[in-house]
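Below you'll find only one chain, the form predicted on its own, shown as structure tokens.
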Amino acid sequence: MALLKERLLDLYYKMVLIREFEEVMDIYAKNGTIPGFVHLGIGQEASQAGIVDALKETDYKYPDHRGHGVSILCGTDRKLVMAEIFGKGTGINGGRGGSMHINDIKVRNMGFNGIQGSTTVTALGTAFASVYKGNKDVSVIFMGDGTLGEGACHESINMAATWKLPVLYCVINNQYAISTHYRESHPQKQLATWADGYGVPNEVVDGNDVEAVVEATERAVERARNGDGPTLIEYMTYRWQGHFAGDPAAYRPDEELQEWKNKCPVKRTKARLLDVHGFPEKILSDIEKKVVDEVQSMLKFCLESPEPDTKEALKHVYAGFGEEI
């Protein structure tokens, strides 16, 4: 079933804007202004944009460490998400988190942090909140193809199949974890049949197609509110960039990254509304230059922002410790 126009055309900007939005923190990364590592999505974005556009701001998101799209797209002020990418201390976490450890919890955004598959432990707390108030929030773990690889994952599967938990799995298959194709970690040639050993549903979706990212996120959301249980989802995907910015990716073929290149999700989405839609060029082309506007927007805003105080350097680490240094 195709998404309604003014919808695809919402999800298009989202998808632009995380675009742009990554485009701009490559550059600010590479020229050395954003402080440690910084991990882009450039690819990905119908599968960020799909997969939040088919939730509730009451559901709880578990981003990974390429989770900038999710962050500015889950009702957070996006210029203090960029500022805590930069260390600002105008950023959303004072600047404390950078670029891996962005959180909100007012619209939960649970954050990530440095430890492969560890949000798959996290999510049962808050699914099992849900089923115990009776409020059909769902917990959505965005997680790669390498933290399959990790021992947790199955414990926190297991726990959650048995217990019929809203959990949502949403494997974001870019084919490479860090250095190593997925083929080369693991037997299976789809992920997602990782899944029936736990008697949990599963399916693989083209992670490039953002409406039929939304339609399979929504059938597996719908199921979870239902007290049905967890679903996996393995949306095939890919970056552009490398595991960081910066890393050259020696390891890719050139011609794998062009044929991937060539299944552009933006591109993709903007030739459907044209072609299938109708939509004039020119609305596209506002709302392009509407996001630039946005992120330069945000980008002034963040250069222009204090570093963080030194006073507050404890603040948040003790209980009741650093409020006063």
Given for the second form:
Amino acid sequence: MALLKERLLDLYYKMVLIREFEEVMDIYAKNGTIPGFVHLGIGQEASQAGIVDALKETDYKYPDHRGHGVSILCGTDRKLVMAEIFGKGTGINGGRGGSMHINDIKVRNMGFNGIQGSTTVTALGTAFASVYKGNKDVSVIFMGDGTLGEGACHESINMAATWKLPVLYCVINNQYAISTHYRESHPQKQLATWADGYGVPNEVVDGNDVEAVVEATERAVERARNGDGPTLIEYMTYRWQGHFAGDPAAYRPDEELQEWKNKCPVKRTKARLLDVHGFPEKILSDIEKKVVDEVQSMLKFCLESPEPDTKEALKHVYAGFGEEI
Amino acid sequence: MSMRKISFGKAINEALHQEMERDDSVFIIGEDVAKMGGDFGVTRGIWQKWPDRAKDTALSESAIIGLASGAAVCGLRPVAELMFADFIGVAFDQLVNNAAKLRYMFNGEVSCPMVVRAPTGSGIRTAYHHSQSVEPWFMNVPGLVIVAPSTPYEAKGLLIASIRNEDPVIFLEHKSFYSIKGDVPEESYEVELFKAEVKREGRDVTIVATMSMVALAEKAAEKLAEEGISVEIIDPRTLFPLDKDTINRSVAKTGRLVIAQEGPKVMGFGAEIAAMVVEDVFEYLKAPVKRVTTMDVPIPFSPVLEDYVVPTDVDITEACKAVVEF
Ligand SMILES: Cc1ncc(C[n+]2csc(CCOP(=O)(O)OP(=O)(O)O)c2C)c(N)n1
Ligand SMILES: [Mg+2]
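Next block, the form predicted in complex with the partner chain, ref. the form predicted on its own:
Starting with the chain above, the whole complex follows.
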């Protein structure tokens, strides 16, 4: 069942937005303006946009370290997300977190814990609270193929399955964990089957087909909301950049990258909008232009934003204490 | 010995190559350590020479450290890499409740000669989960050896000594050091474990400094020398078990102590040194002990914030002046 064409058009906008946002982040990471490590989601736009689109704002979202794309779609003012990546005082977390830690409780973006696998068990808590309080919010974990190696993942799925907690494990299989291919670090052919051992329903989805992503995610979210417990979905995709901006990614064959570039999720959606839904080219190119302007205006905001006030470093360690402990 | 200038990272790499060559029981294990040669490039070239003795793993720190300790009991000498020291949280049980206690649990009949290499400390703008100074997490665990080099020379010699040591070693590599160059002999050599080094001799005040703080202490000492204050700098190098004598003797001589460490002040490395000196050589102290440390907060991301919470050479200079003028 295909998505309504208006929804697909909106998803196209969101995917183009992620692409443009990340390309600009790539430039500013490589030229040294953005400090630290920046993990880009270029190539994975369909999975990122599609999953978020299947959720409600009140669902608990746990983006991973490659989480800019998810974080700009959760409802936070996007320029504040970008400002956080720049480490500016105007950032959503005042510059304390940076690219890896874009957290916004107001939209239930639960943020990323730099320790891989960690959010899989934290999410049990938000899922438990949903059940406890009798609401139907789902806890949705974005995680990489590599992250599935962490022991915490086993503890999480075991408990979620036993207690039928409303948890959704979104395994974004982009083939690699840094230099290590998933076939070299896991025995399963498809990681989705990992959930079989826990009796958790699972499926493999083409992670570059945004419609398939939305549909599979909606089915899983529905199950969770109905009290039928967790689901694991494996979204097959590929990251075009290295592990972080500037990583030459010498560990993978060029042909493989090229093969996946040919499966570009953005182009693919565009083709559907043009060929199947008959949108005129102009509507799509207007979206693309609008996105460029939108990202440029965020960028301007970031570049003009002040550095954080140093005293900000001392805030928010404890409730009820002043700046100095 | 033939000296040349190589980087801290290269010095560690060379130590690994030479120990792998010397002893068949040495192997490396960790995430991306084999084919790629490590996230910081420290294990380059090992897998190419010894494909069966260099293991890339899944993201599974508990399994990495657990496997290392089990293999060590069987006489192998694993050198495990944690990509960042902070990730030890995931494998804490294996290190603290297993590896550290094996000898004790088996009446001394079992050894666990393993090394866990762990990039530690702040300064590369990676925020609170990739910048912590983890040494005090382990200093409270008898059975572990904590090694913390501050030069390429020490990095090579201390790693070789650590691999040959019979007990589990946490080998801390300050991540701001990797590209810093220094004189390192080409040959294999050991720098003695459990032995502090007097980096600079002086009369008026002792600075005990670790890792990134050693260079800052040296800068402070130069500055203070211009003002007529003579500084002695001690780098413990093995943080635990500690070379108490070298520190106590120095403090008995100068009568004043400043400790410079990265990481929060509360219950840090400096707290132990201060307590030891007060217990052992109190009668020689002419002034209260001072600690220069990171502030008691998580490490923030923004360079402006990170630089604000981490100590500088000026902080060390001021602390020294304060104890001298007391
Ligand atoms: C506990 C822990 N171990 C290791 C790391 C370092 N690390 C960060 S991302 C990463 C690879 C993750 O691969 P995957 O889960 O497939 O996500 P991808 O980067 O491909 O999006 C590693 C090893 C970490 N942050 N935390
Ligand atoms: Mg991956």
